[in-house]
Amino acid sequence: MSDVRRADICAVAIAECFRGDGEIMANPIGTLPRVGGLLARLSFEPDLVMTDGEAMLVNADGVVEAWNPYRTMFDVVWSGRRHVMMGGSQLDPFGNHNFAGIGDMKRPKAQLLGMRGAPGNTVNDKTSYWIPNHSPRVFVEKVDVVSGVGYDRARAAGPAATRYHQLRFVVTNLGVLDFESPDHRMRLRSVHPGVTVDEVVEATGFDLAPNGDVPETRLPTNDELRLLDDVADPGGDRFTEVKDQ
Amino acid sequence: MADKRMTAAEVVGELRDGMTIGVGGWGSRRKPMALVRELLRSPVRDLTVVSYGGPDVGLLCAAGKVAKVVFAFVSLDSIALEPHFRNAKQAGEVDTLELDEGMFLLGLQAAAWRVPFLPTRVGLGSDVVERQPEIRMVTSPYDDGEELAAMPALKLDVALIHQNRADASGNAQFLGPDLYFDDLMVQAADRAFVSCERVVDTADLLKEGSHHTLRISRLWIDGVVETPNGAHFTSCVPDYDRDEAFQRDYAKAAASPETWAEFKAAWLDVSEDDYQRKVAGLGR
């Protein structure tokens, strides 16, 4: 694995989030999510539907296959035919997500993106998160503003909120986490090769649910490395987002 | 058909303090910037601005025109966070109603359909609902009995949108990849004004795009303003792309009151004709 880089491992871990999704829209937002999503479609999930980043759906060859203006995007989101991967500034133990602002919601210390589509995404579709800088500043006991809805908040909001709510994975520069513990508290699913469990615990500002012996995130195959270099990310943008460490 | 052509100044002359104004476009894309610039030059203030926000919101906030912003995001796209809006919100200068992007659509749709709200799952469990008493709940009267969010109608006094082409009576055409929600904006408003790159004969509308591009009918439009390059510095494809260099300068002007004053003197305290002449002189 000498020449396998951390960004390649992240890309494959992101691709794995979409495994089994079939013919739904994969909507990975951000640099590495986009690369990982493309890799999934180029390899084991060929039926995934993806956008060109704006108003078109384009197939794996870049050919326009349908028109998908924002109006139509909400039809997709509210029908449940989508798996979104979003970034976030804060995440808490049950997957509540904040990229709206730091501090008070109405008079924040730092105004960030706003709610964007996070409330609707999380109660309607499979949602995963991408965190390129795993740290206690991001993984916090309590988020300042709830934009994306976590398991505890969905439960408290009632059956209409939990009906289609499904947080899947959190991929970071250090490992992969999920919510498959009895009470949906976040747990460590795998650590990237070269990272220890202690490092992840140290970089997480809350207690993770126990998960026995945590395996390593799988390595990319040679085919996957070739697809990353030649098709999904020939410009190497992924190495700018995640450095080797 | 009535000739509804008017000037930007005449449009702004229709606006009053305290009005709720909807602005079309999305982020830094196809914003009615010439109308916004005219509004900046007017004494109108205390506005509630309803927008898929971009520099329209930032400019109006920086100029002290805004009491409240109804938004899901305020972004310059290539610059993720709108710095002028951030300044205003962080300083506590503007009140807000913070929505999910889709709830925003539902609010406009409810206003357009003249119903008080539309039910949705969106917002449940998030601080959109939990921390904003303006958004109330509704229980389904059917057997499912689901408790949903009741997204209230976003009724607008005035809508301002920008399209690629229009005829003199207000039939308007978008030639880019996305209408955004400009149709709902005008339908949600008591009065609606469209600016456009070029006013053409009705018979010429189909020369540049298929019938699918004719999404705004004169039914909804009270005034038409021809403003060539009127979405500058936002994008108005296929007529032109965003002026990224200009946008960077605009964003940098948020650094201090002095930099804002400089930008304002150079680009906002001038007529639209002078603005466009100066932009052309940049040679980009």
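Just so we're clear, the structure is a prediction, and the values are computed from it rather than from any experiment. Positions refer to the first chain, counted from 1. Between two forms, the rigid core is defined as the largest C-alpha subset superposing within 1.5 Å. What changes on going to the form predicted on its own:
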Given for the second form:
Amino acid sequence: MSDVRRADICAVAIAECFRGDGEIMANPIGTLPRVGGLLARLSFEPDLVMTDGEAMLVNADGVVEAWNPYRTMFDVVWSGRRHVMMGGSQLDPFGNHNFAGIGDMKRPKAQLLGMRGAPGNTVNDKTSYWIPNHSPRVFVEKVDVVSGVGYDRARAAGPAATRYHQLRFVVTNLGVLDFESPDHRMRLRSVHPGVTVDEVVEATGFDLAPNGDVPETRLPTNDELRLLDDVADPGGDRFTEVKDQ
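For comparison with the form predicted together with its partner chain, please write out the form predicted on its own.
Next comes a single chain, given without company.
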């Protein structure tokens, strides 16, 4: 296992986000989320339904299994039968998310993706996040604008916002975080091998909820490495997103 690289560990950590989901739609957006989602289906979650990001449902080999028009997709989204993994430019302690813009929205310093589907995703479906560069610029005390709804805002909005709202995990190049503290404040779940808790704390712009002795993120098995190399990511795209540390 000496040839395991940081991107492999991140891919397995992302796959673990989907463990236990069963027969729902997995919608991992981006390079490593796609690789990790495929790994989950190939290994321990064979009932996951995967989307190609456009209008088809596909299996782990990319073979089309079903047509997925917009009306069908929104039926799934609004019924809570989906686990989406998005990226983010900012996240705050309660999981409020921003990839719309940086700075005052009346005159932003940077215009980003916009709200896109983040409000509906976070209110209606299980949501996890992938952050390839863990830093205080991403993990901030207060996001500049809310595109994805965090636990505090969902609670304040009432039952309509909390029925399906469930922020699960945040996987980064340094570790895995979750919201399983009493007040749903973000906490450190594990650190990747070679990373210390102090390094994660230093790279986070707010105080994390306490979590005792934080373990290391698990290493991939030999079978998982084979699946990554031969099926989920034979071109090695994951290594372009996460460099060895």
